[in-house]
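Listed next as structure tokens is one chain, alone, in the form predicted alone.
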Amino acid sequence: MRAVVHDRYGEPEDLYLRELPEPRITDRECLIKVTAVSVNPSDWKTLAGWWSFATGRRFPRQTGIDFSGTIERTGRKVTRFRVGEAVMGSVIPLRKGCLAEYVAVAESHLCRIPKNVALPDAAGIPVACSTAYVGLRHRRKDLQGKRVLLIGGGGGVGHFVIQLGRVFGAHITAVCSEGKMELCRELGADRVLDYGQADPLESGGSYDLVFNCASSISYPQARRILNTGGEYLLLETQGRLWLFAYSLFSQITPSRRLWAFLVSPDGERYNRLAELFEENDLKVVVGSRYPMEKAAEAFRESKNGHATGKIIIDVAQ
């Protein structure tokens, strides 16, 4: 089959496809013939080598973490799933990648495809949908008129804040630049702010969360405008583990909280996620398709930093 690989630790150039055997499959586990697979903040970071004390110096590796597909074949013990169904899940990326024609994964880590997508472009919905969700959901069982500043809201993580914030009842404030605020508007922001134009910081009012997804707000400064007992969400860590020691110890604070989270596959949470896009007509914003021999363009755009919604890389012919 064929996959993406790299040889060593380092930028997205040195990605290339290579055949590699079909994967095996143990009794709970199912091999997925994959359709698409999205790209994740998470895969160039891995691939540079920031969790490179987990992944080790084995090569060649392969990268990705989510996908959808349909199911080739089952192992002896799976239950939930049938050969020939769609759908959608994610890896454990310190172990193994999903950029290839093939993939052996674990029954809990899959899920359906939502009835509302189309099967390639649920690739996008495991790892920044769940983000997303799990973000907002954190120690928040009502949202309902709480107010949420959304910093990079057209993005693969933040266009699902947007929908699942608006359906949850949150008030959400998005930043992003000039070109998606229209986006931001259409997916349900109640206001939205150009970060060329306006500092969020100085724009009024105080957020019983911000949900930093671009990095541009640093804690110490968002906590001008978090409310008691509000919290910081910080998507960007930079491989730094001391950011989620802090946030650990921030947690049992009773005022002002940050937290520096990571996403596991969750077949559970995936099914979810799947209602919530079917009874509410979610959709999945992909700014960017590319195939898989042009995988290091796609990782590249991911790395630049101004993607819009999801990047997706078309594995099937």
Ligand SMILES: NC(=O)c1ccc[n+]([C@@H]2O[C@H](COP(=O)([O-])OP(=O)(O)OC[C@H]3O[C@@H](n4cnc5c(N)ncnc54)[C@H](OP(=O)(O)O)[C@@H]3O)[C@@H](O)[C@H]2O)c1
Given for the second form:
Amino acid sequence: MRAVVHDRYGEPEDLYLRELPEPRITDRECLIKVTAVSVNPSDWKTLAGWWSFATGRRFPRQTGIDFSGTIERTGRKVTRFRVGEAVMGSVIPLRKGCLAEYVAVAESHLCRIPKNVALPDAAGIPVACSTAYVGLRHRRKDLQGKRVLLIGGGGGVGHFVIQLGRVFGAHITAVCSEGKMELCRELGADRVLDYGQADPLESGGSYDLVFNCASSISYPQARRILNTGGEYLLLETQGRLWLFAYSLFSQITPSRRLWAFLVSPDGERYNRLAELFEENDLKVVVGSRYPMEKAAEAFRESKNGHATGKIIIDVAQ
Ligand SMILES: NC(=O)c1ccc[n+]([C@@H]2O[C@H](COP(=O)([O-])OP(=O)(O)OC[C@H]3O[C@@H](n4cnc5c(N)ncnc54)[C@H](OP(=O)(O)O)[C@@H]3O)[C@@H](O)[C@H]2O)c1
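So that was the form predicted alone. Now I'd like the form predicted in complex with the named molecule, please.
All chains and molecules follow, beginning with the one already shown.
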């Protein structure tokens, strides 16, 4: 099968297509014929070697975390899926990649795609939408009327935060570049700020949650605009692992917490997301798509840091 791999830690240019043996499945895994893979910023960060202490020095390495496709084969103990079903899912980050014609995935990391989403676009849901869901739901059973400041409203995670936030009844102020303001409004943001014109710290208002998808506001800055009991969600610690420890400590303090978190594969959560998509007609906004041969270009676009919605790499038609 064809797979996108790299032979060293480096840049998107280091990616190339190579023939690899088709993966073998264990009893509880399914072999997926991959339709599409989404690009997440962690893909180019892993490629650059940000987490080489965990990913090691064995090359060639595959890349890609979340995908959509059809079940090609099932392990002997797989009970929930049948050959031919359309699924989406993710692989354990840092362990293996799914940007290939086939991938072996644990049954527990898969779910059926929502009926209202096209199969290739469903690849954009598992990681980015999970991040939006987990972040919004953390320690919050009820988001009704809660005020959320979302930094990076038009990107992969951000465009799901707006849609889920609307479903959960939150009041969303989305911060983005001028070109994405209309998109954020269409998706349901209550207020939209162009970061080229307005400083979100000085724009008036205080918030119950600062959801930071672009690292442009630090925790100490966010504390100034957080209500008592509010929380700052940090998606990218930029290698400062102590922030996870601080984040745990912060959970026991009563006011203005910081929470740094990582999402992991979870088929049950993906099922819940699929239900939310169907019940509320949620959308995957695909800003750009590339064929597998142009994976390097897709990674470069993500690395530029201004993606619109999700970047999708089509593996098969
Ligand atoms: N912890 C986890 O489990 C987890 C999971 C997924 C993602 N992440 C991390 O979360 C971050 C966001 O991921 P993503 O997939 O949403 O990335 P993305 O698709 O690249 O989106 C980032 C968005 O931020 C906007 N942006 C850039 N500078 C900005 C600024 N100064 N103010 C406001 N918006 C700005 C960009 O577009 P414009 O500049 O044009 O507005 C872009 O739309 C990444 O660092 C990623 O690694 C973490």
